[in-house]
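Just one chain follows, in the form predicted on its own, and it is written as structure tokens.
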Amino acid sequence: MTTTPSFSPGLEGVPIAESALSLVEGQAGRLSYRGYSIEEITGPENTFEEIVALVYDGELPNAARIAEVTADLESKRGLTPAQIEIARLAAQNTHPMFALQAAAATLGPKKNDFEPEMETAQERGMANIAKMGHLVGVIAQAYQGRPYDGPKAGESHSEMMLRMITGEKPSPLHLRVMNALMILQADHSAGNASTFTSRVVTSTKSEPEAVLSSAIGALSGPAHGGANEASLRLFESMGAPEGAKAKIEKMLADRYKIPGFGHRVYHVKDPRSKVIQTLAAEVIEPGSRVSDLYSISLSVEDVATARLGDRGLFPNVDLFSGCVFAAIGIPTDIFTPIFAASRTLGWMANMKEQWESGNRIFRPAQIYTGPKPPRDYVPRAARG
């Protein structure tokens, strides 16, 4: 007897992997990497390189290990002239996320047979992490019509990215904020859309750069990584903060979905948004336009929480992150590429973990709802 499998829209509640990398606790509103809370590993002393070591090694690194990872990323970040040219041409003709997806694919080798080299998954992953930061800088420069100005010796990963994107050497405060933003977005369990995509593509034994490019495509959607851009544009459309409350109330009455509000897993306030609000208090200058936008975001939080909180809908990471990105000089269209550069760590670590799990190819079932076969075929001449 054939049984029909139960259908779970969006794979809701269906485990797709076992992972020791990060844990999202939706009801409690907690996120941890390797058991360490996101609040504790985004402090002033923490760098992106430190978290790369933590995610790959499973333990907090000492100073020597952090220095080793820092040097490794710096040594691997180089791009060929052709890769730089392709990234710049793409950035001049399409959205930065599409340019980044195309450019990421050019990082791949001329062969397409990764299985014999699976023991190099971490080395290849580290190279992709390093090169993605460089590519985001290349694309940001071309998108803004600026000439190429590549990495400089001795720059950390976040410092290189921030200088290339903004054209200015970052202040210690802006660098501290950039590191925290990169850490916050580095991983979020195997179940989010882009990381699940990375697992699926890994399971086909694809090259790491194919895994990377496909995950970028998943992240680009406004229901995933693109929500931070949408949030800031919404705030910009509202004008002065004084009139924001009434506009938000009307939008909610019209059933408008607020970008950056609500999350499939968190049913309390996203812990990442709490960290970002701490960063906002440090970096947003009072009286600035970004300060006005942040005031609007707080109005959105107040009104939307009052209306939707009883349904388990609260701010997620994207509601406030755009304001903090803007405060350190990041153009709106570059928000999601930075997210991609950060999440490359999670994608590549998940790729390695997927290989180490035995790497069974993903092949979920479907429930067929079409006409019952076999149907009688009608020759073309006999069709009315």
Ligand SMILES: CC(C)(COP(=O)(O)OP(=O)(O)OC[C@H]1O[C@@H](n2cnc3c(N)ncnc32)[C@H](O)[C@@H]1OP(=O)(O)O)[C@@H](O)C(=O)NCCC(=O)NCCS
The other form holds:
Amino acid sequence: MTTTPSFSPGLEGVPIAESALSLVEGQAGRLSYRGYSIEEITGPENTFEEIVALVYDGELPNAARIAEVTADLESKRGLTPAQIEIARLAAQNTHPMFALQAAAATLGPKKNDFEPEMETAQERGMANIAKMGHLVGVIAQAYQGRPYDGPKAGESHSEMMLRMITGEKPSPLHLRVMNALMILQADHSAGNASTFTSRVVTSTKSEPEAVLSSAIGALSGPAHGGANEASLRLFESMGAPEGAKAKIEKMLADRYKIPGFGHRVYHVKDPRSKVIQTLAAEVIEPGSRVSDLYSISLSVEDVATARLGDRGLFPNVDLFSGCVFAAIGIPTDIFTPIFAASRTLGWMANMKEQWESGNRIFRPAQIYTGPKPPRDYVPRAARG
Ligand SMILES: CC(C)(COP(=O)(O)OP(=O)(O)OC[C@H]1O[C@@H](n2cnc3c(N)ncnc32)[C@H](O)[C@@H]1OP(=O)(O)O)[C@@H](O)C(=O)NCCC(=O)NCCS
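Right, the form predicted on its own is done; let's see the coordinates for the form predicted together with the named molecule.
Entire complex below, previous chain first.
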């Protein structure tokens, strides 16, 4: 006799994959990539390229391997004139995340038959990681009304992105912060909504660029990656920091969901938010508008934690990340695209793992709640 498994809304607690890439420990408040805690791999010497190598290889890379991955990403980041033009057009007509989703799909080949090439999943993943950084730069430039100014020889992935987005060569501090942000958001277990999406789309044997564009769509929502810009907009709407506490109290009383707060898995403060606060202390200039926004975010943390902490709700990565993005000169609408460029590593590494695991198609069940069939068909003329 078969038993119907119980329904878990949002698939809470349901494992969807076996993965050796990253581990989220919700009660301990720990996130690690290949066993290394994020606090250890977001220091001043760490680069995004180094973490690409770590996630794919499973081991911390030596200098030669870092140089190899750096050169590989640089060699793969080129876009065709048509891809640049499409991305720019899209960015002038829609939110940068939708432009990015459309532009990512144009990275796909003319054929649609990836299975015979699945052993190239890492190669294609690396190409997509490289091109996504470039695309975010293209979209940010068009969105801000600036002409295309592409990658320069010798620029690292983070440096290329930050320079293309802001239009200025980044300072060493801003570059370090950008690298740390790119590393912190690169993977978060197979169970987060966009990575789960990447697994589901992989399971239909789709091309890697179809996996990528689908995952970008999943990330765009304010319940997931879009929370970083939603939280900054909330802080901006609050005016002076002094009045913020009363406004947040009222919002919570009205059952408003504070962006950047709460998490399905973490029931302590998100470890990424602690690293981001360390960066905030380094990079936010006292007396600046961003400093005011950061003060508001701290008020949100105080008020919301006092009210919701006993229910296991605490700040997540997005409560403070927007302030740090803003402090290094990134426009609010570009926060989530940067998150996408970073998370492309996780999506592509999960795609490879999914293929290597046998790639059985995702086809879960439902609990049907509609009318019991068969119903008597009524010809159109006889319907009231
Ligand atoms: C992250 C999130 C989607 C997790 O969702 P979830 O695990 O399904 O949890 P729920 O939405 O069911 O929330 C459980 C309870 O906590 C409350 N809650 C959750 N997040 C809250 C928030 N940010 N502010 C206020 N209350 C919140 C819910 O209202 C709900 O209360 P109820 O039981 O009285 O109805 C959710 O916390 C959220 O929407 N947070 C804001 C968006 C965000 O920051 N997303 C980025 C995540 S990294």
